[in-house]
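Listed next as structure tokens is one chain, alone, in the form predicted on its own.
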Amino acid sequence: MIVVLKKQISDKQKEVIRSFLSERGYTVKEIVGSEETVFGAVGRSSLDTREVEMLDGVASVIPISKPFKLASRELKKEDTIVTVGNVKIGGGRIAVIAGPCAIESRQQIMEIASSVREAGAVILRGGAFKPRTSPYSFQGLGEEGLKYLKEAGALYGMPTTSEVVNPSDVPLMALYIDMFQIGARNMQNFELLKAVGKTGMPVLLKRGLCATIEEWLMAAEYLMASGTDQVVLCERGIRTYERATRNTLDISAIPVVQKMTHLPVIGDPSHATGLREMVSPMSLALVASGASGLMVEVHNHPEKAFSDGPQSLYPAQFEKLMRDLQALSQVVGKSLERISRITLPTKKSGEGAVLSTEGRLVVSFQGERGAYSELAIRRAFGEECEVLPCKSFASAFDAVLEGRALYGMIPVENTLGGTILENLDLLDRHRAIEVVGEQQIRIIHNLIGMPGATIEQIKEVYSHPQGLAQCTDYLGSTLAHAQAISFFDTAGAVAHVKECGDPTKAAIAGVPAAKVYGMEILDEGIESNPRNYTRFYIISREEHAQAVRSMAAVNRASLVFTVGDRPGSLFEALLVLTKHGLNMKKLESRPIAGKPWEYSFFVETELGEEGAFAVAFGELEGICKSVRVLGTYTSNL
């Protein structure tokens, strides 16, 4: 049953309810949502729900109709985000797990770990205990393999996962790995599920060869009932009459499962197809269907692999797949999970209040709660960070400068609206602030109104001028009967409609704004051009910049320079970049404040080969009137 608690419930009342249920044989889990807090109570005993409803602090009691209670979307409406080491799976992320089918030697796992980490994988996989159809096939290196896996993961900063076969191996494996993997053959090995669940560690649960979706979720229920709530489901194909592929990849299961459970779902295209050339297209198909990640087999010498060589990608193929996933992730409104996720720095005595009272990271942005900038913050920093809304871009910069926020999320360019020139000027003006990272998101506009409102009722539509301009086709057709009114911010427009409480008013904004203000999405994806993306800079004070750069391979720089008033001076400066193989990505001219008809030039460039940028910068200092690096960073952190 789901016990919905009253909003003003006290800790003492909670404990009374918990004890009441526990004494009657129920296992109780507290789930804190954005709108309400509930107790999920599961057990074999039967209880009249009216007895629970009479307890102080209980708002209502809702029976769970699904046989999988803890895994059910009925119990928890919000998506569960599973944490594996410093990696998160679920939500708006696409996490990629990669590595060999089996660990064959220390050198082999080290080489593969290096290549997949460089390409963008965030979790390292490798089998140490291998369940094989033939008793004469390679069965794995056992504990020796686990030691190699742990060493490789530690060296390259990646959490690890490996398949557990025997319940007796669980304590041993828990010493070496960060996430257990339950293979397809063991999905209904209930004693193994109980043993793994009791550890409380994250678990990757593969779908059985002939399992229905409900049987798969019931296996997850065994894990959760035994003690872990960190479960990732993995679709790896089911056995059918077809023999052209190893298995039949059930991509349709992804959206179906996501409606039934709050647990994240990923896909394993390697085992599903068994064919190297099919892994990449099926990977893209899985992500397009809504999967929160992939598990891909990669081998440095597949032709010599001890197992599953024909389905293992070469490192170069995996690198191309990651580039394709980067492009696709923006289309489906997600971002690739990065191992270089920005973490909480150690706060020293005398520093500003960069952390909230709960110890969470504080990041500033311009706008109201639910703005697209906040979505970019969640993608880069995770849901656990605290956001600091600011009235203007200048205020967001000031919050970082004054230490009220450690980082800021600042939009610099939109594919339809162009460069946000104000922020380039603010970067040039604030010498103590540097660019430390980049984030890109797809802008998906939605018509948002009061709960119960209809499109036909709408008479006024509020949004930022850019938001209105990007939805002209929709406003001129479906909402031709309504008046479009400019507002300072998309999320602020939603807040305004909520405050008015008028069902004839609506706003154009993103899904997060609707959630923050408890409003209803009346129509989604209403932008005229779906190729609508915004690129953001992550900024911080210069003393904090190096901590971020040390976590990822820096590959881009932003700088601003001025040149003399003579023919060819700008060409001479740009020629320096060309000479040293630096690929310029952006060039903007900006008027210099207080100096009429004089201009500075803003440039984004790739860093090229090691040391090339430093040499080029030295030459620019010699030929330019002034030159300053605004930041070096990892593109799309």
The other form holds:
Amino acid sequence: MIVVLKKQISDKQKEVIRSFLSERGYTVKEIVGSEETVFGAVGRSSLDTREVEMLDGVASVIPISKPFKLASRELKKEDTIVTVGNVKIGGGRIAVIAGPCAIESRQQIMEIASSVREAGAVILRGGAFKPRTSPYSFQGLGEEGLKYLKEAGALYGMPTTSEVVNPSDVPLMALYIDMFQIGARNMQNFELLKAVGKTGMPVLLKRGLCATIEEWLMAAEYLMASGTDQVVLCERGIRTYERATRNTLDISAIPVVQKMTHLPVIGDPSHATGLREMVSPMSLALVASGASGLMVEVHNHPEKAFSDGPQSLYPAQFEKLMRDLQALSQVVGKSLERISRITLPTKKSGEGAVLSTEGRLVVSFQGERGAYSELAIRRAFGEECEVLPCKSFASAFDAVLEGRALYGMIPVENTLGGTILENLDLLDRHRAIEVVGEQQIRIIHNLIGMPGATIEQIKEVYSHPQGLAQCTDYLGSTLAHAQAISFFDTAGAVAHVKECGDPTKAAIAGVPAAKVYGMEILDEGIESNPRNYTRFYIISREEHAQAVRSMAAVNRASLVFTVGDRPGSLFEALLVLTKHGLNMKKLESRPIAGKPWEYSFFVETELGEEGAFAVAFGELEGICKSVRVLGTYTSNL
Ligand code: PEP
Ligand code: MN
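With the form predicted on its own in hand, show me what the form predicted in complex with ligand PEP looks like.
Below, the chain from earlier opens the complete complex, with every other chain and molecule after it.
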């Protein structure tokens, strides 16, 4: 049952409820959501729910209708984010697990780890205990394999996962891996589920070959009831009459499961199809259907693989797949999970001013809570960081400059609206601030109103002028009966509608704004052009720049320069980039404040071959009146 607690409940009252339930044989789990806190109580005994309802501090009691309780969406409405080492699975992320079917040698796992890490995989897989159909097939290297896996994971900074087949192996495996994998053949090995669940460690639970979705979720329930809440489901194809592929990938299971459970669900296109050329298209299909990630088999020499060679991708194919996923992730409004690059400075290192009292990371942005910039912050830094809303772009810069925020998330360009020139000027002006990263998000506009409001009721729609302009088709058709009213920002418009409490008013904004203000999304994806993206710069003070740059390959630079007032001076500057093979990605000119009819030029360029940018920069210093690098960073665009 779900025991919904009153908002003002005291700790003492909570304790009384908890003991009441435990004494009657229930296991009690506290779940803190953004709107309410509940106790999930599961157990074998039956209890008249009215007895619980009468306890002080209880708002209501709701029975869970599904046979799986802890895993059900009824109990926990918000997505569970599973943490595996420094990687997160779930929410707005796409996490890719890759590696060979089986660990065959130290050299093999090292080579594969290096190539999948380079391509963007975040968790390394490799079987050490292989459950093979034939007893004569390779059974895995056992503990020796686990040692190699751990070593490769540590060397390439990736957490690891490997399949456990025997309850007695659990303690040994726990020493080597970061996430247990329960294979399809063992999905209903309940003793194994209990032994793994007891560790409290993350578990990847494959769907059984012939398991229904409900049986699969009951297996997850076993894990959770035994002590872990870190469960990732993995659809890996089911047995049907079709023999053209090894199994039949049940794509529709992804959205079905997501509705039924808060646990993240990923897909395994390798075992689902058994055929290399099907792996990439099915990977894309899985992500398009809403999967929170993939598990893909990759081998450096698939033709020589001890197991599952025909379905293993070559490293180059995997690299191409990762690039395709990068493009697709933007379309589905998610971001590819990367190995966390942010090393949080601790108070001890003298950074007390930039961290809040709980020692959290603070990131500034312009706008109200729930703005699109906040979405970009969550994508780049995760849910744990603290956001600092600022009235203007200038004050978001100031927050970084003064150390109230470690980073700032600053929009530079929208694919429909163009460059946000004010921010280029601010970058030019703030010499102590650098561009250290980049984040792109897809802008998905939604009609947001009071809970219970209907679209037909709406008479007034508020949003930022750009938000309104980007939804003209919708405003002219579905909302033809309503009046569009400009507001200073999208999230602010939602806050305004909430304050009015009027069901005839609505706002156009992103999903986070609806969440932050507890409002209802009346209609989703109402923008006229779905190919609407905003690109942000992540800024920080020079001295913190290195922390975000350390892990990923830096491949882009932003610079600003001025040239002399003579024929060909801009041309000559750009020629330097051409000469050194640097691909220019953006060029913008801005008037220089206080110098009428003089201009600064902003350039973004790829860094090209090693050392090319440094030489080019030296030449630019020679021919430009002034030149300055605004920052170097990793770009995936
Ligand atoms: C595996 O991932 O190596 C594996 C054996 O998968 P499944 O259990 O899905 O067959
Ligand atoms: Mn395999």
